[in-house]
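Below you'll find only one chain, the form predicted alone, shown as structure tokens.
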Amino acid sequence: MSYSVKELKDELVKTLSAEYGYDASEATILQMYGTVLTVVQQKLLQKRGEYTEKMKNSDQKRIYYMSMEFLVGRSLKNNLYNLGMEAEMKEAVKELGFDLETIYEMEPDAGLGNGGLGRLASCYMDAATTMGYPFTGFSIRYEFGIFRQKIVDGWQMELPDNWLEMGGFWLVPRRDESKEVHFDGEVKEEWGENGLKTIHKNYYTVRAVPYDLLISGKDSDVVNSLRLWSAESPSSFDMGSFARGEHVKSMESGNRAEAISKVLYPADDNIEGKSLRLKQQYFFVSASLQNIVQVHLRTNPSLDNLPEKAVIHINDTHPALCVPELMRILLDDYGYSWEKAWDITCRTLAYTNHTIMSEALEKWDMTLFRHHLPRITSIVEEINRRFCNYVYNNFPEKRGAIGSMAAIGDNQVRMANLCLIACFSVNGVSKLHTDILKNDCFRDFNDIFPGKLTNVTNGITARRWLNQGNPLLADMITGLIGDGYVHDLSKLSELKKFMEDDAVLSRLGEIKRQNKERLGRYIAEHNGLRVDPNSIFDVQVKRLHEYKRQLLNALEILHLYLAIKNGATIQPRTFIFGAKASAGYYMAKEIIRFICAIGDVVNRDASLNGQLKVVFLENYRVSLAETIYPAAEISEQISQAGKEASGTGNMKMMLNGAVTLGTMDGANVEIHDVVGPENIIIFGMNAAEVNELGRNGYNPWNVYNSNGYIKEIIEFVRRGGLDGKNFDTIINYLLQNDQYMTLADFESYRQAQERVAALYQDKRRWNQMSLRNIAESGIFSADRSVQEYIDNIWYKNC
């Protein structure tokens, strides 16, 4: 499709008659952007429209992919873009007498995800149909998503994110597709004509209304859908309490249900917290099997070919109640024996792993679960039963290790293991993540099931993250080597030809320059503080976790603010921080606090001339990320080696020019090998030498006493240097019970910066080291990401 500016501008004219009842003289700016969103949603629901059409008469597999979490961030300017029609949408804008780039930031960012995981969800979303897959989504249209943050003082406070107030124009809602989850009640076995029948009884019911987020691909005759289940009661108000003056009682039914879909990731520090999370996850699993078996049955004369048909992916634990679901189904609805039901199931279902982490393989209190989905604690205890025979049985060198592996243990489900049992891939995200993975973590698993656990290491959307978020740097990429990168991005090698090419070196360094100008008009905007483009931009931004060790960066902070106090002149630096610490994460909010206080006290300190600033940017999201990467000259990917599965804002950074510093963990491993040691500054023990390390045990007091930078450090904090604010808590744990082994990488990590400051005074090695990394980033391509799942996993058996 093309479209002419006198054809937007008429449509744009015609709708905003049809909607408001107004000719562009008399709009307003929020009703212009709600015309123009209405446009752009049209011309999707007939792309849509075709190609659903077109699919009836396929035979093309199809792609389900379930995430909690999809980080779509603001989808005008990206379907604009895709559609190719940005520049003629932006004249018939200007025609009528507004501004697209003003309407541009009026979007909020849709609150469906919160940090990684989400936005690789979306990335592949993006990657796949852009390639003509057809790939839907499955997740939560979540009311509130995950919070809007603010800090006070220093402190997280948590806000509800509207999102839906400006954002919900993108969602079409498709009630006639509802379905209907059942949770609580009881489970009866009866005895009938065909046999023994498990019965679900006494249970309550919770309605799932679907609403279609529409996905658009570059140059792309797909539109693909991310379907978004809102939990509704079926009967929300109780007229007869009402009529008795129990007015609050009358609507508990609706609240109760509603309450499912309201926010991403409710605290799970309390039992209402967990059960809440615990019926989200079961609310959209089910409702999207439900979906994809109905869809399938249109086609099809039963689910037998399902295998066949269908990929159900599994993104994370969060939706690894797909697992006994799909048995359910088959079993109860379709009367399938358990065997056929098994077979079918396990040939259908892959699972991405993304942590190595205990903590966060999720687990589940067996009491809850029972109470909550009564029905599906039976086919899981079924599943563990037959598992444990089957090792038992064939395996006997590895009986012993039958209580590690089984999917219920200590009174726990335990779903990575239930993901590992059935499904047919289990894939890390890393060369290095996936090799913990199967040396370590799930070995047992990995003798067991040879060839299971695969890799397919993380992708991200060049088209987003460099032809939207940077214009300047994708012109000029596109004048060096042409626009053929946008659909292969490998082609960025061929960058590499201009290392030696002082006019390009010199561009470079010019767009970099207007970008950390860019940035820091936001940053005086928002955060009232002027910072330097002349300084190395230093950039850290993620979700607040201990592992990611945002400490680490902060001590570093503190240890040259004193160099400076004792005299030192350093190289110019401005730290940018962003993160979300989760609503129930005292830790994580502490150390938000204690990044807060540096910045304080360094920020307004005259007497450093400018060398030093700390930068926290509130409420870190994919829109602010945009305008952060591209300034970014410094990537922080600083994680204890062996912790961080792979990360994607390592490559992003990449992407857009910067350098990373980081230990040897999770893609990092990766950038290493292909940018060489000299682009790249490494830093910290490796994941062998953090294992024995912690083996041998890890004395950060032995740390404290040897290292005269780290006592300096931890006595001013200890003396009230931070504006008298005591972080003892902090403190005792650096010294106590960090086991991430912050202090054990200080040192290291300190000279690491030292060689940043050695490195930067010499632009034009810095700029050829910056070029480096983009001409290399093409591996981390969320298309080559795709493709290795279609080739490798998802049409594997086609």
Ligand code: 26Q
Given for the second form:
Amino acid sequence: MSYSVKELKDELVKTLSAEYGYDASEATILQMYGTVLTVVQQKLLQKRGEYTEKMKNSDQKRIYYMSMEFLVGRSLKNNLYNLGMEAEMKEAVKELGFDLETIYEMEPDAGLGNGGLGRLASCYMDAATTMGYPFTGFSIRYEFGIFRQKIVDGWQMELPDNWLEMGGFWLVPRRDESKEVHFDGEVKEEWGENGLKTIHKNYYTVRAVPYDLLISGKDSDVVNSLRLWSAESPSSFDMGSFARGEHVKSMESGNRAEAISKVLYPADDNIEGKSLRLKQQYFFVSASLQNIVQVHLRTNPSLDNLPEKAVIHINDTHPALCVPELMRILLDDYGYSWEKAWDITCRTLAYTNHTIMSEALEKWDMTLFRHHLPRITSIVEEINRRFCNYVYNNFPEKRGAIGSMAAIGDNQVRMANLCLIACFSVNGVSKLHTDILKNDCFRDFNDIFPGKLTNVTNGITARRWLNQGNPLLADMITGLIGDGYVHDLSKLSELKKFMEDDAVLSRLGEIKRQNKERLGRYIAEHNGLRVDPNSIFDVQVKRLHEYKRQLLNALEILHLYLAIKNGATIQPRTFIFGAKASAGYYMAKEIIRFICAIGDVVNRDASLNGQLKVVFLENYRVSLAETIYPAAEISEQISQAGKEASGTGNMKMMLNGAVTLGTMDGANVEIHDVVGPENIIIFGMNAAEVNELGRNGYNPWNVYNSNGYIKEIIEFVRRGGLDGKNFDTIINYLLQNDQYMTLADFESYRQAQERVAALYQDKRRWNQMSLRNIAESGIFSADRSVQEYIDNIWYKNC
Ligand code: 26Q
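Return the structure block for the form predicted together with the named molecule; the form predicted alone was the one displayed.
What follows is the whole complex; the chain from before opens it.
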């Protein structure tokens, strides 16, 4: 399908008149925004209709991706790009006297996620849809997505993200497909016609109303949906109690229900078992599974063949309740025997693990779990009983490990163990991460279920992160090698033939410069700060967490600052940060305050001759990332080795020509493998060395006493060098409580940063490194990842 400018213009005019009763000369920009979105949404709906019709007669296996988070970002440009009508729409809007870029900026991000895990779900949805697979995403229609971040005197403030007001446009309500979800109450066993039956009684009901966000593939006829459930009370207003004069009580059940889809939980990898979070999980799992079963039964006589026709993917343990809920549906609603139900469940569910950090592995207190989900609890207990027996009887040598592998222990339900016991596939998200899962965290499971654990290294969609975010670079690449890379990113390797081409290298440098200037304008506008486009743009953007070690970066900045103050001259640098801290994560907020304080001191110090600038960009999010990545020259990936499961920002920056400065962690290892040691800057301990130092006892004081730079930095902060502000929290952390051994890697990091500065002197060589990174980034395409999921997991044995 293609559309001419004239057609689009006519449709805009028609829609404007029908919706607002105006012609273009009278319309406000807000009305034009609504009009453009309406026209695009109509195209999506039409295409979706055609695809649904086609799928009615197809028994292609369906992929269901369950995720508490989908970090969608903005949709307008993405839809126009994927529908192949961006240029025409731009012209049509222009002829009506408006500017499409301005309209893009009016759209809020759909920020229904915290970071990498949520964005991965969205990248996979784009890839699977473009590749032509029937892929449905299931999540929650949070009324408030990830909070808007304001920084006031270095302190992070959280403001509500009311995205629906301007972003709700894209959602198609499907009230007729609502489902009911049951909470609380108790289970009873009763004799019925077919013997003993388990009955869930005295529960309360929440209604799950689906809203679909339509996602079109690029150059494919597929439009898939991301189905977001909204919680409502079946009777949000109880007329009975109202009539009795109990006015507040009459609204209570509505409030209790609506709270479930009110707000996205911010992640801090330090999980507190909150009952609302448990209800969110069960709410969207139960509604989605009912939906999946219903769709299956439309074209199949029973659920016997569910595993052949559907695969349900569990994105981290957050939707792990899929295991007992699918069992419940099969046992209680469809009368299957335990054995048959278990067989169907295990062959339908697959799970991806995204973290090895023990404090991030979800566990639920049994008492809370039983209170809200009594029937699910009895099923988990039976799963656990049978699993423990199975191991006891079949693996005598593993009897000692039953306690740690069990799904229930220490009065808690362990969601990761539940997934390992039930799912037919469990995967990690990078080679290193999967090795750690197999050899360390889940070693016993790996012995009991050989072959169950596999790796699928994460990937990103270049269609958003290159073609839409960095049109200058995309155009240059298309000019050099054609546009085949849009559907086969490995074709970027053809760029290697230009490694000695001076015109290409200097054009690459010129594009980077223009993207730096674009980001520079954003910084001027939002931070009131002028940055030098000749300086190295050194970028660390990601969730704020101790293990990601934003602090290591901050210490290096202080080191450079002190060096200049002591008379050194350095290669000018602009350090750019973006990060949200989970609202209750005190240390993370302190780290933000620390970075901002460094920025205050550094940025106003004229004696530095503009050699150093520090920028903390407020409210980091997908749409801002689209402007930052193209301008990045150094990609900071400096987590403690073994802690970052994969990272995906590293891939996005590499694709945009940045050079990685990182530890041998997560996917950095694979970046290193493809670009070679000359095109990446690696420093610090590797995962084995981290473990060894941990075993031998890490003593930060030894580092402090033996490294003069560290001593100088810490004493500068202690003396009040940062405008007299107190940072004892940071100092004590580094010297007393730092699990992530920041100081142990400092000297190696400092020297690596010196190498960066030296390399940057030779512009041609730098541009070659940059080109090489782009050329080798094809392996990190989400299309490649999705193909591996298809081949090794979702369509395996089909
Ligand atoms: C859990 C319970 C309660 C509240 C919040 C959470 C929660 C929510 C989100 C815990 C963790 C997250 C998000 C984790 C995340 O983004 N992980 C990242 O996933 C990426 C995709 O695989 C990896 O590349 C990153 O390495 C990993 O950190």
